[in-house]
Amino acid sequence: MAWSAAQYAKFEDERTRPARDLLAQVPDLPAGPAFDLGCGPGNSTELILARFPGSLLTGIDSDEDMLSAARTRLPDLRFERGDLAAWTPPAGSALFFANAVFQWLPEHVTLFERLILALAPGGTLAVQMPDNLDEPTHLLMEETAEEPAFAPAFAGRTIRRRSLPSPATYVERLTSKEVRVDVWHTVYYHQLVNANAIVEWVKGTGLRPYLDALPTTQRAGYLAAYAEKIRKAYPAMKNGRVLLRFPRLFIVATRDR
């Protein structure tokens, strides 16, 4: 699946706010390397660098377009291509920071357990994931995919990602005598210019796998059908803008010193 750094950056302020909120809950770090996992175009990496300017910070992402944008943004930092499902975390790490990436990996709780084992004493795993599969933005992606004009392209494919486990699952799996875990939800209400802006937003993330599954000749038709549904689901407010409700799940796990 290919990503577009330019498309992602259209709503950079809104996408970066959860990273700021997550970083605010990260305690001071011990000595050791820090990693921005799924760093994207480097917006979250830039925040980490400002908060921990002395850290040995590396960005990891699987998409070359995102990495190219990150390297342009932060030319003095190291960015590496890596598949987080198979990536081996270095022992003695101070920070694993992941803003909106692990929701794509079904077995991410097991990956979190592996990351925690690689933390230095006092180190932190900090994760934010969208928890929005039950929002109209995502339900309507599936509904549009089931229309007769598009259904053949999706036959036999599982496009919709899995729902996140319950908060209790994260607490029970990650907490130990050496690890303190904090889990919470935040619901953001983004005021966007119009319903078309919502479509542009999800084109950079959740809608991407649906578009990739379609023949090029059908993508415009799918987008038009989806956009019509979005306009009905997100009516304009009195000021003409629309309100995008966006729930997100946060996890901060810190090893005791």
Second form
There are 2 protein chains.
Amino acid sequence: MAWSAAQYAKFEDERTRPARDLLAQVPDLPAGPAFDLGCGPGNSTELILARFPGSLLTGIDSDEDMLSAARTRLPDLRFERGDLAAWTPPAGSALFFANAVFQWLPEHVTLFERLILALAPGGTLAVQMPDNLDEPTHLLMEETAEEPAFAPAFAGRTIRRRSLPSPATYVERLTSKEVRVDVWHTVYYHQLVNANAIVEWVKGTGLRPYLDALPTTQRAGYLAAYAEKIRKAYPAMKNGRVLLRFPRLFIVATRDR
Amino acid sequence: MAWSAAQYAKFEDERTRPARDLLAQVPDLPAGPAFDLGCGPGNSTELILARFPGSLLTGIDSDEDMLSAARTRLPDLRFERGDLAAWTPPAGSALFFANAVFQWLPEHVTLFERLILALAPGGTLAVQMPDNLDEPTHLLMEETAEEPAFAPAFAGRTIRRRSLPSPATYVERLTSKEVRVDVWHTVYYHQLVNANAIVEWVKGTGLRPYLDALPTTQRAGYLAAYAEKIRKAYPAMKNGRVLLRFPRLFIVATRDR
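So the form predicted alone is up there; where is the form predicted in complex with a further copy of the same chain?
Zooming out: every chain and molecule, the one shown earlier first.
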């Protein structure tokens, strides 16, 4: 099951707000190439282009389905396939923007150090990562995987991502004489039409590795069991809607001019 | 001890960021008067004016020291003394902006309902409140007050503010057919030069009611005991600085056009 641009786009407004919030904290760019790392279907790339119209912007993603959607959306821009764990950042870059991608790479602090070294004076590394592993959405993926019906498929495998390091870790590792670092969390409370919309949301991201690990015949059963738990964990408000609590971590590291 | 505009201004950059973040989520204003409720020394008022230069903006605050600082800062603007618990919002208003003030009024949800009723179509109520009562900064104010040396001065008095209602409470109480509500938390991690800077920070706000409750002769002792606890709760990072974790709640309620 590849990344699904269509599934991902279902909650595009909600997913784009963090990218806008991150971009709002990026200072004006120096000259040099700019990169949208893990650009997905190009929604964040479009925002960066609107904020910095003259920039030499390239979108990088590892998934062809996403790249294809991005090229359709922004036909004049360059999109390249790349694996961020191995990607070599060009020296003298103005911007590395990474919205919701580095949480998949456990050793990302080391990658951030490398990216910062490739920044031009005045350049910025701007990162947003979901920090939601302790939310019911994600704890219940694990709980469902431990049920007798599904446990054999997961035996000996770790699907759960590693938790993010503490904010202090990023500040300590990335700050230097010429690099200032700002870190914050934002917890969004998305109003979704019902609990099933939460299931649809995570089907586009965090639930995928669990479904991938199961034999095709077990996927519907796992989804039904998970959805039942989600309905209990996210009770309806008076208007029938549910609130999806969603914490995200932001990091903005800027090299002095 | 009145509110001290000078003490408050010591951390103006850090205190202004939440106001900027709140303002970034306010949509363009319709015609009508705009108000900066609890305007303090006018830093948030200045931001609102920069974003909406033509607006009929008035700053409201209950403290003369703050109003005086605001008038010096923005001599062309109108600043009025007002008590928000009793203040009558003019009908047809374009904006009620309230940065870090309504946490002092426990019945603020009712006040928000009244403010929303006074909004012009397309108008916005935008609120930010510290939500930090469970942080060490505030728990240690209570712990120090309970020490034998200080407990008699606090006997029978409750200094601690009431905790904020849940995000769902604001969504449920304020949403209606013509009013959309967005709620989020942002947790800032302020990098301060040392633990004593944290004490200086809260001296301008949350610590004041505790110091006010003590006889003058006990204030230095209370401050020293509190500062000692803060030093243990906020250990220095490698560069000697400390991280002050500071959660804040944001609410933006907009009436349909």
